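Only one chain is included here, represented as structure tokens and corresponding to the form predicted alone.
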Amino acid sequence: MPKWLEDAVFYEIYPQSFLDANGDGIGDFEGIIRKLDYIRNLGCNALWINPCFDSPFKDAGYDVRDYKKAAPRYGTNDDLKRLFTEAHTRDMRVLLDLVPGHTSEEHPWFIESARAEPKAYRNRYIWSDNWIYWGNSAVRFVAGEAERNGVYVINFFKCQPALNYGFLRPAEPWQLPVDHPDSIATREALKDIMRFWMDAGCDGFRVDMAESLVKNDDENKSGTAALWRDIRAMLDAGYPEAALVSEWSHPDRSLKNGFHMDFLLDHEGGGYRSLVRDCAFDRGGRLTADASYFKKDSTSDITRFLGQYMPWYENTKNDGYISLITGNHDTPRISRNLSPRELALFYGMAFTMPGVPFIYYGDEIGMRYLNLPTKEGGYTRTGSRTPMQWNGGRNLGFSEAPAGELYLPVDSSPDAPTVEAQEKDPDSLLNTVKALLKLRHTEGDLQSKPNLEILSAKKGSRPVVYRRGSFVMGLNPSAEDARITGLPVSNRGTGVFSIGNGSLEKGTCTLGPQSFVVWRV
């Protein structure tokens, strides 16, 4: 396990929208470099950069055309290497977004594979043995798009043909087993890509759709799990400080099979959704119902979240880290339904839990979700990918380009939050995030280590109290005062951080409305 993860806090950057340094309306590597000090001062010491490889951008870069070439819109390979170097001089790490399950249909591998008689890469992708397929299969096909007498499997959009890592349980002659030489060749090609960027200075990878590689896998994804254990062995041998975080949201599988971290994601019915996204909107984007735990007027308790989180935590706490996120590029920003105070309370919890937290760019100032037309395959996700709001200047400080040339429009609201304005306000969301992360970095008990103890969390009751080493955290998201008795804490608590107010003495915790307090005991 890389030791640096013990005190890591990640900042996710959607590069198109972070900072445009050359005035073409699109963010770039130089823009990220210029803001490394801002990110470090915020309290984040690691970056996750969304896909930045050469791409036709039909899915915002998740359709890779060349894994070993930086997308020219962001800069060159040398510019990306300089970003690694500049981050390292600030004691920061950088993860790239690895897309192992599919490529763009414009990738040279696929172009060759799709020929009537491919001379190479015949089995780099999954092709049936006829131009039409009538069988039953859990995988999805595209037909009529190639010279080759076959249909091909896709992972996501039509433009994203699935790479062939084999089938755990082959059921057709064209379905290769996982130990077929061509299945192994695909895996080795993935390792080669990873080594290329590790040798260039990258510190690891966030892995897109990490559970999707081996087809016809079993319920436990054992075929895909074995593949990732093999890749982890390669990294441990040659790059022991490299980190892997999976888009899997099943830590009892991912963390036991090669990954150091796994996200809790916004899955239907999941515990993470119950915290901040248990809401509904009408067709016009207006909020119609919200049962999210952190909503002031909600009646929800935290037991739905803990009912999923705690078994995963107990089962994996010696294997790796569960990562709570403020949001990401795939989901509406939670400011869509939560107020700044509700956001601050959620951040209080997220940044004082074990595991490795991730902040999505702009969430630290409460950037809003905008209802926008789709851009580069974003669809409803597009509204969470708008330009970072730095100041009150031209295009909110994102770019000097004319407004019509921006990758996406900036928030045009007169009260659009900006970094510049919030830096001047000691009570702003930005300064709350800074204070929380400073406390986390200062106190080892509040970092990634697995030392969580739930002291009070009852069905039908809004507040929760939990302990980590020498600190007790009390959270009350409701509009009413709360009093919790019978806590196994004999010491009087000394407050070290607070949103709102509260006290802890002789096993009794009191919390004001919408309060989060950290006590040293």
Contents of the next structure:
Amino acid sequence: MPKWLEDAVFYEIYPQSFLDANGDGIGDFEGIIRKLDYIRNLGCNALWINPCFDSPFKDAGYDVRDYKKAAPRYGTNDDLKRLFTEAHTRDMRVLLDLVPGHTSEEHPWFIESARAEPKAYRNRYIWSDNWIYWGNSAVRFVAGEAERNGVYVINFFKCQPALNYGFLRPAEPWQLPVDHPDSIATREALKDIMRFWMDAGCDGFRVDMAESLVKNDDENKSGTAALWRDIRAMLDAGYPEAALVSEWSHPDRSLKNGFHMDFLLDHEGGGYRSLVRDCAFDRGGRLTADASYFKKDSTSDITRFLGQYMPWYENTKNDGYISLITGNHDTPRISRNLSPRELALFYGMAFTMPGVPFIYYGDEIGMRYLNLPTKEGGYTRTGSRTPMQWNGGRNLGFSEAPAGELYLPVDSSPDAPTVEAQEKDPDSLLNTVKALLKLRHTEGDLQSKPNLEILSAKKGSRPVVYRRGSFVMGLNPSAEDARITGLPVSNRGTGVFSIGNGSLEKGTCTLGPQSFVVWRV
Ligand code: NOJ
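Can you switch from the form predicted alone and show the form predicted together with 1-deoxynojirimycin (NOJ) instead?
Starting with the chain above, the whole complex follows.
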């Protein structure tokens, strides 16, 4: 386990929208470099950059045409290497986004593979042996698009043909086993890409759709799991400081099979969703119902979240880290349904839990979700991908280009939050995030390590109290005062961070409405 993960806090950057340094309307590597000090001051010491490789951008870059070439619109490979170096100078790390499951349909491997008689890469993708196929519906096919007498498997959009890592339980002659030389060749090609960027100076990868590689896998995904253990062995041998975080949201599978971190998403069981976006909107985008735990007026308790989180945490705490996120490029920004105060309370919890937290750019100032038409395959996700709001200047400081030439429009509301305004306000969300992260970096007990004890969490009751080493956290998301008695803490707590107010004495904790307090005990 790389030691730097013990105190890592990540910042996710959607490069299109972060900072446009050359005035062409879209973000770039130079823009990220210029803001490294901002990110470091915020309290984040690691980055995850969404795919920044050559691509036709039909899925915002998750359709890679050349894994070894930076997308020209962001800069060159040398610019990206300079970003690694500038980050390292500031003791920061950079994870690239690895898309192992599929390529763009414009990748040279696929173009060759789709010929009537491919000279190479015949099995780099999954092709049936006839132009028509009615079988296995567990995977999705595209038919009628290629000269080749076959249909091919896709992973997500039509433009994303699935790479062939083999089938755990092949059911047809054209379904290769995982140990077929061509399945192994795909895996080796993936390792080659990883080594290429590790050698260029990156610090690891966020892995897209990590669970999707081996087809006809079993319920526990044991075929895909074995593949990741093999990849991890390669990293451990050659790059022991490299980190891998999976888009899997199944820590009991990912963390036991090669990954150092796994995101808690709202895929299975809805733990993340129950906290911050258990809500519904009407067609006009108005909130019609919200049962999220952090919503002041909801009646939800924390047990739905803990019911999913705790068994995973207990089962994997010696294997790796569960990553709580403020949001990401696929989820609607939670400022859509939560107020700044509600966001602050959520961040209070997210940044004082074990594991490695991730902040999505702009969430630190409560950037809003915008209702926008789709861009680069974003659909409803587009509204979470708008330009970062730096200041009150032209295009909110994102770009010098004419407004009509921006990748996406900036938030035009007169009260759009900006970094500049929030830096001046001691009570802003931005300064709250900074204070929380500063505390986390100062106190080893509040970093990634697995020292969590839930002291009070009851069904039907709003507050929660938890302990990590010599710190106790009390959280009350409701509009009413809360009092929790009988806590196994005899010391009087000294407050070291608070939103709202509270006290901790003789095993009794009081919390004002919408409060989050950290006590040293
Ligand atoms: C998950 C990524 O986060 C998402 O943005 C992308 O569209 C799909 N995987 C397909 O790669």
